[in-house]
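Let's start with one chain on its own, the form predicted alone, as structure tokens.
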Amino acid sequence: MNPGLAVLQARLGSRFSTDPEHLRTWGCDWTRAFAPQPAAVVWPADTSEVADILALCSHHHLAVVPSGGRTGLAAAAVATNGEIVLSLDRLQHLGPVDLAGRTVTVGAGVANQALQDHLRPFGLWWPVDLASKGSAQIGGNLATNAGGLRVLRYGHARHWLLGVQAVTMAGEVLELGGPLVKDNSGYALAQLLAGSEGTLAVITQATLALAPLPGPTQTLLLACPSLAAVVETLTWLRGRPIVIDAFEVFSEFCLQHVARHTGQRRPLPTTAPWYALVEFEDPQSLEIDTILTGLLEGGAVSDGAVAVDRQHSARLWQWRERITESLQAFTPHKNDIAVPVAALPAFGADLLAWLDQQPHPHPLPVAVFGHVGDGNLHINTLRPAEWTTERFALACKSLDDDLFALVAAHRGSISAEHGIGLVKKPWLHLTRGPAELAVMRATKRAWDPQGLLNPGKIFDL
């Protein structure tokens, strides 16, 4: 056994833990490709501490991986071959709210959550709205860049980020920028971590840059007879007075997932291929029949609901927000990719081709929904009853290279919004270029020299 182990349960008592059950939660993320095996997981108080502990353990050569709320399907924090597991669950301090600067500064281990609801009082909020914001955590939010259900308005994570402080390897602290909203001495490394899936350092706190709460709403479900047609709906309502704060889509067999799944009747009296829900703000602008009148006109949109109160919003939003869980049931095979918005009704197209020639005798059946207003889609191959684990995951491994080369031929990303972690690594370089590739390689190098941060994720060395 390393001696370091023995020094960190030493130092650290009961926040240091072999417990098996401990092993396996905080061991791994939502991803269920890879058996979680950490040798332990320590759960520090402070950054003090998350800086002794890293310092230790660079001493003694063990390998650490950096632990939030874990809601990431990259396999990006999980923990495969004896690592120190790092939760940052304590490190959960909420800051006073900067009303004229409009800026808070927390801890990497407060919830998505519990930010908005210290927010809410002030009329503020951090714009990146997750489903999972409930357990998703600020650090892994910025370490992965987070987007979420609006960022066709508000943008990623990393929009909103001015500074962190963080951990490296060898146990430096950095106060990397902070409540100034222009800062143009140098390098931006606090955007350098937005997206880095902890491999370069650990970020411990951060401040954000916050915005208005959204004023009134109004939410259209709109049924469209295509791909094309949806983006030819976007395209058309960004001509209109109006604020869009989300446009998401499904299509038809996620629609009747959801409604097997929560007993609810469809929303519209007739079928489409694809849906689009729209979110939209200062409704009193305009009139919004005469804004549903005119998509029913243009022949992008077959039909449409207009939500007529806040429940019946919420009743809409629920066509979406409840895929994933009325998908949960087939093990689904998650992917989430990206292509210019522009570039869409082509993919799609494509993307419908190549699931109908499928070389199995039963084409594996597939969800498709996402963020179109920002070329976002979640594409879930979900697997037959009959098939095995071991037969289910051999076939979305022939199929993802398929897909990815199909992706890549439209200008687009393997990975939208959870990262490349463990999952999509053998594909990384249908993204990134080769001289990127060495650049990216370049930085690990000068930020972990040893290699012990978060090995193995997004690339090896």
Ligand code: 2HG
Contents of the next structure:
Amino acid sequence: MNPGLAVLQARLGSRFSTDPEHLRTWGCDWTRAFAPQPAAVVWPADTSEVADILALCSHHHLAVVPSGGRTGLAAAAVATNGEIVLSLDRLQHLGPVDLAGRTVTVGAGVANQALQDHLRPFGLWWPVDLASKGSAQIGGNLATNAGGLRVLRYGHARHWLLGVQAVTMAGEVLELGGPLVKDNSGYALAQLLAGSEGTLAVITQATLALAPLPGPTQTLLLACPSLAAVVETLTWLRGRPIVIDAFEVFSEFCLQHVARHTGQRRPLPTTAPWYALVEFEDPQSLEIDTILTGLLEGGAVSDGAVAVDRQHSARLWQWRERITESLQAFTPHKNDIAVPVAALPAFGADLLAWLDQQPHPHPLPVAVFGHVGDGNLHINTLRPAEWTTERFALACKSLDDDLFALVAAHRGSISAEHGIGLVKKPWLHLTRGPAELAVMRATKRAWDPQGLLNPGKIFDL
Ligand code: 2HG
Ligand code: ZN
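Output block for the form predicted together with the named molecule, input the form predicted alone:
Once more the chain from above appears, this time first in line as the rest of the complex follows.
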């Protein structure tokens, strides 16, 4: 056994665990394709303890996997190989809200929802809005550059990051950026950590930029005959004098799963292959009914519902927000791809034609949903009950080869918002060139020369 484990245990006492239940729970995220096998889990109390632990692990050559709310879908927070899982759960500090600068500084372990609750009395929020907001933590939101439901209007987590306190694998505490709105002095290292998936340094605290809470909004659920019609609808709406907060899509197949899972009554009297869920700021100058009539007359929308109050809006959102949980029982193989928004109709047609070609008698059921306004689709392949996990994994691997080639052909990305982690690593070269990958590897070596921090994630060295 590595002697570093005994030293860690002696230092941390009950905040060190090798309990198999703890190893299983903290050793993985929402992905299920990799078996968690960490050596131990540690729960540091503050940044200086994170620094001590990392210095000690470096000294004893122990690899470390940083762990937040564990809601990731790319296995970036899975410890498969005897690593120490470093949980940020205890870094719960919620700093005072700086109203003049519209910033707040919080611990990495603060849950996204807890942050929003802290900000609401001030009429502010951190506009990274995730379906998993109850568990997902700010450190993880930043480390994965989380996207979510409002990227169309606000952008990814990276856009709302002013500074971080982060600890390198050598145990050095870095203060990168801070409440300065303008700071053009050299490389933006805090921004580099956003999306680095815990491979460069461990974020322990972040200073976040805040936005005013959106005013009253309107929610529309629209039925569309094709993915092309969904994009046409987006284009039409973008030509109107309205501010669109979200523009989401899901297929009839997804709707059926949510209906079965939640027992909700269908939202519209008619069915359609696709549905768009749209939210925009209440337009002062335009009647919502005028907008719906315009959409129905244009032909890209076959039916629609306007939320009459907040409860109705929340019910409409459930059709989109509860898709992931309603598919969970089918151990879905997940994909998260993006193409330029304008390429979505052509990509969608190719995607559907390709799905149709899959070998029968076992065409795999596929749920397609996502953030159309960002050109981002989630493609979840469901495992038929009679298929073994191995057979399913093999089939999905070969489907992924084809799917990612299609994505690359449409100048897309193999990971729009979930990251690369372990899951997408084999395909990164399809959309990132050799020179770019070489710079990424050199960057990793500069931050973590021993390669001990979240090893094997994004790429191999
Ligand atoms: C969402 O948009 C999440 O709901 C999860 O990114 C996507 O479950 C998925 O594949
Ligand atoms: Zn998503």
